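Take a look at this one chain, the form predicted on its own, written out in structure tokens.
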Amino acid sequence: MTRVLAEHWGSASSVHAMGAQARAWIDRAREQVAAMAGCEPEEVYFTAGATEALNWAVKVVGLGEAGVPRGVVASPIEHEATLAACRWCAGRGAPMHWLPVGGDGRARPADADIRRSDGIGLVVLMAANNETGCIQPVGDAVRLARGAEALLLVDAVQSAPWGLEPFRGSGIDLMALSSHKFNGPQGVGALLIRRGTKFASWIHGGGQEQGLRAGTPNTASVVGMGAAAAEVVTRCGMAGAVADLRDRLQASLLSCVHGVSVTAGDEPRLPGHLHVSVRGVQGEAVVMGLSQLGVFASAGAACSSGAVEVSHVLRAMGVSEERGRGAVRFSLGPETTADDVGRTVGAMTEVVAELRALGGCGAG
């Protein structure tokens, strides 16, 4: 990324020397990103983020061709930029279907009473869940989506840093993606659209990506986001042992904090997502107590810091209002180490304590 800054600043849209360099700075990012999605580099657009991809996706199907909205389908424990699309469309006539949640934190799609003359534009599914890690059945939203013969859209955000199902052959026709979720620079990330795919522009002003999103791309983020893209195998390599530390971290808070429950602990999970409740206190207590130990963690989804009301997840499946106020997310990487483990589980029971000595201060 300092290389292209400092060399290749042209932009990628002029036709002169440094813009062909920009250009070819671009391709090859389009094909780092391809290589890890498993896809072909013409079906990369790239967006300013994840947020951006989302709601390029929803909105675009969802108000369908001239202004005719189709219904969308989706699960209610989608990340927050997916719901405001939804209600965005909905707000202009764009009938909403939501798919059923169990306790168990996965959504489920084989239950949705959804029929081919419902004129289902979008079904919409995460293929894991950012605030739980739980990993969600994206095969039955495939078969759901067929069935309706309506477009399939995943949010691949959370599981992209641990490998990724090909997208070629899935049956997934828009994927999401950000850059940041995997080692790579803020503000920058991917819509992933299936060749073949009938689909209309966002952003206006341009022909970059294609025609479909104009405006003079941030080169050196594209690269940085390509970058990192060519390490995920390697990061992927490395899922065994942050998983092991993930359960090693579960059993110590579940040993030495009393009052911890994990959410989703029984399903499959992204391996360095740990989701907690702690009874008691309040999440956001925890998290600001860790922070002052030099330990961070969130309460509830990282994008929603700072409320105080229980998640729109934890509310779909069903958790309780004062466990749902307890709640922390731990994330775990390859960076992570046994001794980072070891002084988490001594710093929440630290933190939790001096809680609950307050008489009840930070109690839910």
Second form
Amino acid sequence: MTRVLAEHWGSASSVHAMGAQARAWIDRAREQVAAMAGCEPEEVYFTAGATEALNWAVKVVGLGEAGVPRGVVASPIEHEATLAACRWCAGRGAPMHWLPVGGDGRARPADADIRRSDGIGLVVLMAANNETGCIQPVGDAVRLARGAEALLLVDAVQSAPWGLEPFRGSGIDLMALSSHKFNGPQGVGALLIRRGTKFASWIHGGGQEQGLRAGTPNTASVVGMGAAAAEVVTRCGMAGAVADLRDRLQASLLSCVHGVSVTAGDEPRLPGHLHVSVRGVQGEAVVMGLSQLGVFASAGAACSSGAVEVSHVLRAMGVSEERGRGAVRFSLGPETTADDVGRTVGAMTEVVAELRALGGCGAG
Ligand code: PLP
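Having looked at the form predicted on its own, could you now put up the form predicted in complex with pyridoxal-5'-phosphate?
In what comes next, the whole complex appears, and the chain from above leads the way.
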């Protein structure tokens, strides 16, 4: 990335030698992303992140052609990028159908009551949930989409870094990827479009990305995404070790911090995800306390205007208000060490004890 920014900063759209050099960099990155995702390079369309990729896919299908909106089937535990795009389409006449979700954190495409005559254009399911880490039944979504004669969009943002859900031969038509989930730069991602899929442009202009996504490509970021994609194989080899550390963190939190419960702990999960709920405290307050001790986690709840809201994912799973308010998510990666786990357990013990001692402030 540094070399591209310092030396090879020609626009990939230019015909001169510097442009050709930028194109060569981008072609290499496209091959690297294709190798990671298990698809052809021509099926990779670079975007400014997965939010754009998801919006593109949902909106062009949901809006339909010639002013006739198509139905969209999605799980209510999708990322907000998908949910907001679905709501946008619904506001313009696209019928929305929501998949049932079990208390185990898994959507149930197999139980959806969808018929061919429902005019569905798109089925959307994430391969793994970003809050709970729960792996979703993509195979059932493939069958649902085929039965409805609809396209299937899979949000593989969380699963791709662990080598799950290769594109080729999967029956998936569209897939969203985000570079920063596998150690690449932020603000770059891709939409994979299965060869032969009839698909429209969303961002119009200079005809870049095979005429489907206009705009001068962000060469340095694309190159960074490609380089990170090339490292994913190594990363996948460490999945077992990461899951072991995650399990150690889970066991230590359960034994050292009173009132901790694990969300979807018995379900198939991503190796680096641990979602817990701490009784009697608010997740946001825990995350802020941890941050002061140098441990960076996330609350599964969004705090707006002072009111802590239970996340839409936990709501869909039927998790209680109290449990939902105490939600905290830890993400581990190949860089995480046993020392980090020990420090996190120590920090959690301290922060939760302090919040409980404070009573009302931070206690849920
Ligand atoms: N989908 C999922 C499951 C995510 O976790 C995220 C980001 O956290 C996104 C989509 C959005 O990706 P981006 O940050 O590249 O826009």
